[in-house]
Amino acid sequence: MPARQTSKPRISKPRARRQTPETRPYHHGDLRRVLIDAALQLAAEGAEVSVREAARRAAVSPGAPFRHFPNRDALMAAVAEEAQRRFRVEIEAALAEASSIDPLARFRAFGIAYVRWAMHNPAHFEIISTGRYFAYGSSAELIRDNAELVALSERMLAEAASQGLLRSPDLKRTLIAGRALIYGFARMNLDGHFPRWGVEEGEIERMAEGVIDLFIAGIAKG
């Protein structure tokens, strides 16, 4: 009679863990900034920014923004932030170029790099302008920074005052007419009302740099 056989116990392999959305690891280095840049790329293409959107398009998983994002309010924050930093570099590489001496000439190099950056990036302008995306007292950054382009505008405008190039000696109405007429154009821009004005796009900027001229040659002495 043949010797029975016994059939070996069947080992199972340990089953791999599977990776859920909050444990699948990502290689980022900074995701933070990733996260940021990819909220810039919805704004910019005009597509609703959330934090789980941002995470899609910059290829992590939907759990891990929230450990730099908390909500979406916050990631806003960040975004505009970082366009307004963007803004002031164009601020300031216009201003380095500037007349050092002639402070009219650097609030001219002011407010056109103001709209000339406002219509090259119209979704990242309208997030830092409005309140209409994130609660804007909420980040003290970008109230700071605000606050330094204001008094920057205040010490061109007092420095040609005390050069006696102004007409008016009322600072403070001065520098919001500039601050209207510059925000204004930008807005006009933003909103589309130039066409009905008769002004096509490619004249937009000209028109900008002659209205700017415009209102220097109303406040400034002759």
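Because the structure is predicted, anything quoted here is derived from the model rather than measured. Residue numbers count along the first chain shown, from 1. For the two forms, the rigid core is made up of the largest set of C-alpha atoms that agree within 1.5 Å on superposition. First, how it differs from the form predicted together with a further copy of the same chain.
- Relative to the superposed core, residue 138 undergoes a C-alpha shift smaller than 2 Å between these two forms.
- Relative to the superposed rigid core, residue 195 undergoes a CA displacement smaller than 2 Å between these two forms.
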Second form
Protein chains: 2
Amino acid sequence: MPARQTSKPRISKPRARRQTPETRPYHHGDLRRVLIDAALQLAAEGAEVSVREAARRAAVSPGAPFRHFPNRDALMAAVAEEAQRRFRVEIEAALAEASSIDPLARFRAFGIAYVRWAMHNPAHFEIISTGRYFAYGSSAELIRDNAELVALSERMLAEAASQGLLRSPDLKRTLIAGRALIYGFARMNLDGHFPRWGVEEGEIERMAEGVIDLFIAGIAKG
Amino acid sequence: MPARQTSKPRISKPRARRQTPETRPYHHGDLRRVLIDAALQLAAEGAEVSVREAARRAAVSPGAPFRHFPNRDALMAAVAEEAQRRFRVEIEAALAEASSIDPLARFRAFGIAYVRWAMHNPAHFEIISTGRYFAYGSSAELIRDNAELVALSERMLAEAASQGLLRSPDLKRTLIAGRALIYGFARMNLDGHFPRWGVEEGEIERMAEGVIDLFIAGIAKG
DNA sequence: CCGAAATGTAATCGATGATTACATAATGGA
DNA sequence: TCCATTATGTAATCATCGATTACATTTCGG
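For comparison with the form predicted alone, please write out the form predicted together with a further copy of the same chain.
And the full complex, kicking off with our chain again.
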């Protein structure tokens, strides 16, 4: 039988507590948090996110993560939560900065911020948008965060409609069209379609603005 | 030459015969083809496409596929080629059936056929659109097929422009916008976004038409 | 202070992509 | 026709991965 490995002299270091009243980690300090960060970084590096690699970066055994996440999908869901939170913060900051009264101008700022974030954080955007890496319904926070962004879009267009700015009376249709346009543009970039469509790398951001403007001009009355 | 059918003593191989009706020869007839079909079917079933499972379905050893594909990505690229071919055939058939002179009506038919195919073949659509499963540049046929569809879209809009049907003089921008809208809609469905946006399953196809109509009305002059 | 709960480790499992050495079939030149 | 070469499939093996289990250790509450 292999001799039991003597355990490392663990220095008990009281780490900073999270404010959230969740499961409080004991041994590692805050392994759950560290694992999420490691996974986020892996995603940001474009590497494949594996539980083992996250554990490796946290300097912990391969089985340890499963004390905090029932399976890989749960880890990915937590990663998505964090990415979604950052996404929402960024979008709301951009809207706050825009500070326009015109709802269509706000919609424009929203769309541009959306595409820009997706361009700068491709791996995170991928994780939060496809639902390929985890069961979407597994995270209430993710659902809530997303619903708020949906509601935000709805409000902008509803306001535009109430001011008589829109051509179509079908608000839902207009909303879905705008969303499809923005999401589609972001994904075309992420999925590497633009080279096939003759759109150069440095041209993409400008093209995003142009395309959103064209859409708004199309739905605006007059 | 008449293929010599050899009797097979097959002493050293008590291997279990698979359910193939004829006694399976040592050499598979067209393993490459069969592997692609098996992988296509796996994708269609929504299962994860693994080389081993494809080999299993072809009743062949796990290493055999690597005689035909240098690695998994190459298999996936071949699968994407086949899926893309079917996709193109379907789109062109839909356009032929539309047989409208109006370029914008043709664009509409194109978009609807696009979304419909993506809805009915989610796994295939995923494979050909993301480039996550293989290196896109690895297949000349894939590039060519795709370029033809791009050119097809361009022609439709260029024709519309030449007939003075478009509001914007920026053809490229209009093209990208239309593509982003259609691709985005198809992906929203594939990525499971519609429930969050209050679009019911049975409503999606109608919504696709509505959204495309709205877009066309937005870019059309008058 | 002590026992229970929390959390980490070691060992192990089955599946996968991939590589290597070897076995067998198919092909074509002498 | 013979047989050597090439194409193609098999067997064995490896490293990695997600996941589970038994066990060790740390922390916390009564």
